[in-house]
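Just one chain follows, in the form predicted alone, and it is written as structure tokens.
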Amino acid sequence: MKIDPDNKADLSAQIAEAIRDAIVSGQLIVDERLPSEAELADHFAVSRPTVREALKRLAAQSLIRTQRGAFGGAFVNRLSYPEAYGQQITTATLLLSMNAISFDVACEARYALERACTPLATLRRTPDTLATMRAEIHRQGHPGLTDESFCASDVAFHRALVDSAGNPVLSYQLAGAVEAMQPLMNMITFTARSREAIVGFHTRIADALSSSDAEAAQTALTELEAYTLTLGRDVMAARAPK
């Protein structure tokens, strides 16, 4: 493991940079301890806090965690799914928030993402995933529903579209175009859809689901995708000064 003490970025995230790439190149395992503070600061030449804040900072990648006692130190972490979701989410949240996707790219990418799961969410899909879908479509009808409960549930919804392709990896990827760029669709165009209309649509994917057919829950996604596209471009367009 080594960093270029001439380059001029932060000394603790090349540190951090070069123990995650001995992570991902299998040069460190799972559950293998990492050389003390002190050995880590002597192999790259710096302090001890730097050493420091680049254990922070791969503790809050979830690629290490560290122990306290006689036994303990710090340890490449086991990364999970559910963490590696949580990940996903973060990311892509911070990434639009910052307005570093804008809404046309978010909406194109969540979409082609979802059809893409379509051809093995039709053969995989279990009567746990068709049912949550329909139970969301049933909640949406609901007058009562108020706007967030609605957008909760157009989210939960999708979730189980991708988790009906019954692929861990798959559901990892879309976790970020599902749980933080829908959120952010619902937020700019909550006010101009029609919920009807997105019952609809949600409709017709259950039922090709349920029928297996995958062109037909394409088809639906596609118009839906468009049907976003429009309201979103309308919204912005209304909003932008004359």
Given for the second form:
2 protein chains.
Amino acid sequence: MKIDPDNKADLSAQIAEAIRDAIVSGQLIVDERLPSEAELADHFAVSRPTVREALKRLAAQSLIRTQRGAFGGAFVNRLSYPEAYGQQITTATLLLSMNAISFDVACEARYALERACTPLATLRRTPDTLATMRAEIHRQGHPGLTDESFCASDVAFHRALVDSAGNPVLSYQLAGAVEAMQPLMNMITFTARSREAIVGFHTRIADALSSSDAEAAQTALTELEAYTLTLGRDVMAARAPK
Amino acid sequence: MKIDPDNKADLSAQIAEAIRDAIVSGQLIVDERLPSEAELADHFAVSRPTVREALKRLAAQSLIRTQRGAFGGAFVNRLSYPEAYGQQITTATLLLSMNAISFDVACEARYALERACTPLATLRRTPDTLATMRAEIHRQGHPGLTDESFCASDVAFHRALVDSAGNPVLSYQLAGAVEAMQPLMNMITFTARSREAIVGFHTRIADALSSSDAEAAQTALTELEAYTLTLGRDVMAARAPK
DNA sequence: TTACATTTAAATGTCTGACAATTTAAACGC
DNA sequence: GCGTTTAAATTGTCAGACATTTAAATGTAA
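Go ahead and give the structure of the form predicted together with the DNA, now that the form predicted alone is out.
After this comes the whole thing, all chains and molecules, with the earlier chain placed first.
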């Protein structure tokens, strides 16, 4: 069931992989209890610290959870949407920050994905998601808002747009793309004029969703993308020349 | 720089979080060497096994890599696209398999995301990606292909389609969506007739990309989605009635 | 002087054994 | 029968030791 050849990789990595395979292949099902650390150590013929390192690796990926005490132990964890969101966001954020992704590329990806949602969103938008979008638009019009708060509200607006599509898999996928952009967006200084323009686009998008006009929503999103791109390029241009 | 309050969570989890925060906030930059395990243990006032568990957690997320020997240690890892792909795929696969995502929802998300790529793909498709798509189409026509191989070729075709968009962030995002569908697709039995139909759709998509006809590509994708949906529903209907 | 072999030191990987903390189930007493 | 106590099982943490690996420092010979 779980064996362990004598290759040269870390034992804890090998053991973690063996258990991970057992989980993804369905040999271990959700909420099933793994053998105790002592039993695993015996099974794999290693020491308990080595087993523990393997289990911590799995815990870091939310594949298992541990419980102390009698009849405690490590249990196969049901990967919930919030956990998956979280991993998705941290991975996407690191990928962008560590690989010198240009503003243009990130922006293009984000809006392409959002446009993928709009046809569904026009069909399925609920009063709830529309209200969220309207509320964020209203907040964005407040003059005293810091740039960072404006950005956060922008993210909230776009997440509501994505959630409007009513498809949890899409929401999960796009959470990373939208949130990972935030550090890049935070570098932008939003003038009163640019804020006004963005609020205008947001209003058009919300109106289009209200009236189930998919084409208008697409157009507004595309124009917002172009506008965001000019804002970003201005920032990059101002930072680059040294 | 990294402190540690006296709350009740696992020490190794707290330490891992402290180091992770230092990485994402930029205090620790790519390829920078972390203090040795002994130094970290001293700094956080814990034992070395506890530090090691924390480091293994970070290693499981590809945030650090370790190197043995003198002048070895733990280094901040540049999260590469392949690593990010891998995490994305395992997370998406688990999310789908553990949360009873219906075939319909997964299928809808996948094709919505692929449609997001087509406008860009018609602009940027290269001879290389087109050749890959044609090659996979040709393979799919081979009669001796097992269902599983047919599925794998299907995934390869769609990955080539996504890669045609020439946006690494999009490719990364969609890798999970496309690959995670594979276990669901593997449950489908592809008859000669359904294979012929799918090859027809694929050919239309490749042709549309060749001639830079975005609208035709979108239409073909939408029809392929509808067709895949009927195939999937037949399988589900055949499995459900007990 | 240069090239190669050897030594050495620093670091991670692993083991052993122990104790602390926590939690549940069973035993006990009323 | 019910509340309390005890016991057992399990994870969390620690200390110290040894093995292994790696690269720099050192020594040696051509």
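Residue numbers count along the first chain shown, from 1. Rigid core (definition): largest C-alpha set, two forms, superposition within 1.5 Å. The model shown is predicted, which means the values in this text are computed figures rather than measured ones.
After superposition on the rigid core, the Cα of A226 moves by less than 2 Å between these two forms. The two forms, fitted on the rigid core, differ between these two forms by 2 Å or more at the CA of G73. Core-superposed comparison between these two forms: the CA of L34 exceeds or equals a 2 Å shift.
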